[in-house]
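Below sits a lone chain in structure tokens, taken as the form predicted alone.
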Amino acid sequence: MRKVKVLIVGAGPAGIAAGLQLKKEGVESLLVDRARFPRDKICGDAISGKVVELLRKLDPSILSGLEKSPIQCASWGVTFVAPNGKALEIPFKRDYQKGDHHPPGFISKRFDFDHFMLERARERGLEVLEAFDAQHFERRNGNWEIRSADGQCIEAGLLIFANGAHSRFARQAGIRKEKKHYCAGVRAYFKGVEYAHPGHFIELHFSRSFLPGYFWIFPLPGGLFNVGVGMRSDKVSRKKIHLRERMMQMIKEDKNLKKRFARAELLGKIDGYGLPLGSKKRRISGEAYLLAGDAAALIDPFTGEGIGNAMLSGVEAAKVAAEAVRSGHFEADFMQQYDENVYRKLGRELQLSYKMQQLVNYPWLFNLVVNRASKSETLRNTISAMFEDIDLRARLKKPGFYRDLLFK
């Protein structure tokens, strides 16, 4: 039986992280995932400024590293397209066409990412097992005991979950699947789709016809694009909205969508795929474990943000898990100050990301915002600040917000 300090369970950003941290710690751990790698991960693949700042501080020679990489595009800002049809493009940098800057964002495969990331850690000493399907867990002795599908058994002081939504073990310690918590979307990748920003910016389009879901749109390297709809999964089942049969006939029937598409390819089939939101406040940990990233409900409910959220929380994850193994506690108490960390650094901007999921159900506000921005460079700025200054995206709640931004 293998023994180790730390047992990451779940190879994608976050158990990445977790173990990037640990080594940084000086603290024996083991990732261990049931795939091999490189693997499909079904995502939007928008790697967003939270990852850039993640990584900057975790290694920046791994952010280098993929700055310079042909597996993705820079990305430099983001298109919304209004229910009334009008655009509005903010960028993440009100000069980034200076080329002076680092890209504040990425869009690339998870396919690739996932690899690339997975790669990096192994060369920076973090062990990996591959093929390793964690399928049973008992508390034993003060030590977890955890046996994979085909009969290998690994002893580990304490564990941290990172696989995933479909999480057994999260499961287990009480992390519900809640449709009012709970976004369903599809995916697809299409080549051909008419398309010219320099500065690769993803598009979100919230089309009246399926409101309160978006339409989304990201450039890929290799002229390939990333295509889907998302739309929470109450509406979703109150709706009785087909989600592939949906995007199809936006593609075909929007104005604003099918000249665009009038030469595209699908290329594989449309993938669909749920994701649980953090628009609910959960426990997240317990005694001798730590649940990190979509195992722990993390993703932004406006936005869909995952991958950053997922490796912040593994970055807190590993250094509770750290202070653990040196102090000798692994009570659920003492564990608990994960899920205070968390939420400190999470929490209010993933409820002010709920209150804005509620306004898209008042397109003519949405309408509204976009033909005044369209006409006040502040207030595009403004716009743009939001997207890094949370302080300012917490006034959103205030009427007296709007009234001044738009009236004024």
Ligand SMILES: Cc1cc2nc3c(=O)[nH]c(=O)nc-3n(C[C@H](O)[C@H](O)[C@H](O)COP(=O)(O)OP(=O)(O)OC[C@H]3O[C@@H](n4cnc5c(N)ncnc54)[C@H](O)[C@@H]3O)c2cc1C
Second form
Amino acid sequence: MRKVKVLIVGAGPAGIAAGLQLKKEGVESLLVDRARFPRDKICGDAISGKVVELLRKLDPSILSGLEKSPIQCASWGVTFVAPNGKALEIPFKRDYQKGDHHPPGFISKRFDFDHFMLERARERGLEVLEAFDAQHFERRNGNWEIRSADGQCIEAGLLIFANGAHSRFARQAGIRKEKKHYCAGVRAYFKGVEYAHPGHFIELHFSRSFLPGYFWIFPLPGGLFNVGVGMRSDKVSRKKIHLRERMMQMIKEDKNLKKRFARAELLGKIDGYGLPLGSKKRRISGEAYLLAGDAAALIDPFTGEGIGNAMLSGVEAAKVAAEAVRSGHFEADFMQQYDENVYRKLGRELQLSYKMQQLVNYPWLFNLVVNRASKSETLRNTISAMFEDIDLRARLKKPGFYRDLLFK
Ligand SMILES: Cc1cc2nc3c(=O)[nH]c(=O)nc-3n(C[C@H](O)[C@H](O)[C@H](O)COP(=O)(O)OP(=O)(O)OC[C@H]3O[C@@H](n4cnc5c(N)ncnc54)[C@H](O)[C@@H]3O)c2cc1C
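And the form predicted together with the ligand, for comparison with the form predicted alone?
Complete assembly follows, chain above in first position.
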């Protein structure tokens, strides 16, 4: 039987980040995934500024490799389309057209991005075992015994579960699906969408007929587009919405969208997957285990962004795992410092995003913000900076912000 100090289950963004951090800490680990890479992951494929920042800290050479790679399309901002049809363009970096060669974000098919990350991690000495479907976990004599579906066995001192939204272990550990804290999403690839933004801005459309959900168009390399819709699961159930049908209906009927899709072609099928939102604080560790990424339900409740938080939690999990291995402490109480670290870094932001999620329940307020911002450079700059600075997001919560918005 193979023995390791730390076993990481799942080689998505959370697992890879955990593996890279453990490598830095000098702690022996093994990363297993049930898939053979490259493999697909249903996602919007938008890689935010948070991922860029984390990669810069984890390993800047991986980031510079990504910047040069043809698998990605650099994205310099976001366009919001308000319920009244008005578009608001917000660059992620101000003055982005002035020859800056370090994009604040990317769009890359997860099929390519996850494979790219796995290969970079392997080059840096991380051991990865593909086609290992971890199914059975048993605590024996202070260690974990992990069996795959086909009977392979590994013994580990500590487990990091980074196996995504459908992690059975996470469910057993108490991360249950609650529709109010869960989002349903579908996405498809298209070609031939009418799109002309030179900065490859991602587009979020808050169409009146589909509130409180949103429709996205994200440009990819090679003239392709990731197109999808997302809505909180309790609203989907209450309104009895069939997301795939509604997405195609919007493409055919929405005033803004139908022109853009007049010559577009759907490639393959429309796929769906769940997004466990971080709008509720949960226990994400226990005796000799840590949950990271979607397994720990950490997706931003406003933007649906999960890759950055998955990586951040992977890094934090690795730091605590390294401490546990060094000190020989694997008790649940010791592990709890991981929960504290993650929620100290993400808790405020997740709560603010949860509040901002409510904004789409007030289309008039949304329209107002977009109308004002399209006339006010100061406001556009404020929103632009919001993507870099959490304190500015906090301003959105204060009544004074709206007073200034209306009267200044
Ligand atoms: C429709 C949709 C759109 C989204 N759009 C965006 C977006 O544009 N930007 C963004 O930042 N986020 C987006 N997200 C969220 C993002 O996809 C996730 O938050 C992110 O993938 C979480 O990473 P992870 O490493 O936790 O899990 P995953 O990426 O799900 O990786 C989990 C890994 O675990 C492996 N695994 C599963 N079970 C086992 C097992 N039993 N044994 C071994 N291996 C196993 C899987 O094969 C997989 O490789 C979107 C999600 C959806 C559903």
